[in-house]
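Here you get one chain, nothing else, as structure tokens; it is the form predicted on its own.
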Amino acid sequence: MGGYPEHARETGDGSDASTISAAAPAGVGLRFEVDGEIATVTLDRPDKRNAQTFATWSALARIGETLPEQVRVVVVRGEGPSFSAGIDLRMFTPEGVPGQESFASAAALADTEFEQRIAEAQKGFLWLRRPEIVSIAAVQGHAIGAGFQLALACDLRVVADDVKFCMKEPALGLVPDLTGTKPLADIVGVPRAIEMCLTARTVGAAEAVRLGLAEIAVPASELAQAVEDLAAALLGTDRAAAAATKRLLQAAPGRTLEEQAAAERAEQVVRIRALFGANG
């Protein structure tokens, strides 16, 4: 939906590797930082409240598809209050967002193509569950429609105690497509799903955590360290070690138990050859 915009990248030593381009879509709002193996994205229109748009999704695929290599965890924070509120509502007027569609304009595609468009942002979010990496939503305020998506395409949300989730689309006569409704509904269960979508309402911080939207919930003012030492956490374990089992976690629930355990004894032979064997 809309093309690549150049992203911001600082190596790590600091240097800048490169920077927004001047030309990319009028209100793109991110910003995209690498410090050794951790990589942090952040949407940056707090005037918006990081309202998103196409050009959003398409510069969050952008990032997906030229990730350093050793990068190991994946940052997702909001600049200001909010995490994000969602779709930036001038997408839903026949102007749209300066530069970029309107859904008006989406709307005119054959079928094949609107699908296509979606594909497109869809891969957005879609990489923040590669097995090489993990994925921390650090979630404070709104995180509304697309912004509670983002937030449950990473693999752990860390957030602050005024979180307020939300899953807006139906409200607004859409359904949630950014890859939301899967992991909502493998996380609640799809009744608590249901009532949680149909109703639009709000989810806090207390909730999250009971329902397992949230590992933790901490004051605003400490989000950014508990992210910072859960990120250290992770770091510590093995990468290979991390890959894999990250792997078998992600496939067990398609799985049955018989199918699960030869995953895991296919995995345990590579691991255990890499650390025992005669090149380990």
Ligand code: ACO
Second form
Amino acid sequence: MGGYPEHARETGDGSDASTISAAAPAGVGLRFEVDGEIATVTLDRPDKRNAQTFATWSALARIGETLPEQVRVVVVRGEGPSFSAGIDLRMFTPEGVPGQESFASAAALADTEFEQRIAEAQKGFLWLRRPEIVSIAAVQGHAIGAGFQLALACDLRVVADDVKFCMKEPALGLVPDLTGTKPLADIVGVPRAIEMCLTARTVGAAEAVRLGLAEIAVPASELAQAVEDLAAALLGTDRAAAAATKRLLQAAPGRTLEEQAAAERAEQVVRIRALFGANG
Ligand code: ACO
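Switching forms now, from the form predicted on its own to the form predicted in complex with acetyl coenzyme *A (ACO), please provide the structure.
And the full complex, kicking off with our chain again.
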């Protein structure tokens, strides 16, 4: 929405593989660190269960725009007992969040302007799908509404055994609009997604793994290590081959077998030339 505060951070330029940490301006509640090929985005407002505002999404978008080139894995995590309790409920009040618009004031905007504001918020989520990176959500405790959608925006989810996913938007009169409906429907199927969203029920760790919403569930004390191990395993593959394979896999559901076979050929020609060609 309008009134975006200054973008949250300036960070590394990619020239330094050591840890780069930049403080976000007060109120945004986001940390960003780069350590070699791994970047970590931390929702850092644990006293408010990492509730998100438009400033959070603007800051996330800025991180995506300025992500150092060396980064291959992005971990998205939340400080404290919960990954994220979703949108900051002050957005529903007439006063809103200081420095940002409330839903009430945004409702007065023209349709195109209003949709543009939502598109800006969605930018904070969409970059996590880039083929050049693999994004991992490390999720403990509550992941409600925007919190669930942020986890869904990542390629992979590693969850603690106390995870509680809940798509609460319809219960509050809204739709999930932070890019979450497609990955949810793709992963669990349309009927299950309808059931989950329209009942706003909670999905725990065992069901999340069974439905494919999480790759693995571990005891909460082992969450960080499990994510670290997965990141290390992902970094073991060739960078260009990983990006090309992710491109293929992402496009596969929308293609016929013949189209996908053609896409595999095109990608492999590039790979084999790079590995064995005269200029490779
Ligand atoms: N927005 C703003 N503040 C929040 C939010 C939120 N979404 N969630 C929690 N907080 C604050 C609480 O007000 C409380 O603040 P206080 O200490 O100043 O009183 C603090 O975080 C801790 O919250 P508790 O409720 O005490 O923590 P608990 O662990 O018992 O419960 C839970 C956590 C279940 C997440 C609960 O806080 C909750 O239901 N929050 C609201 C969830 C919600 O409806 N989100 C919107 C979803 S829709 C969308 O995202 C678009």
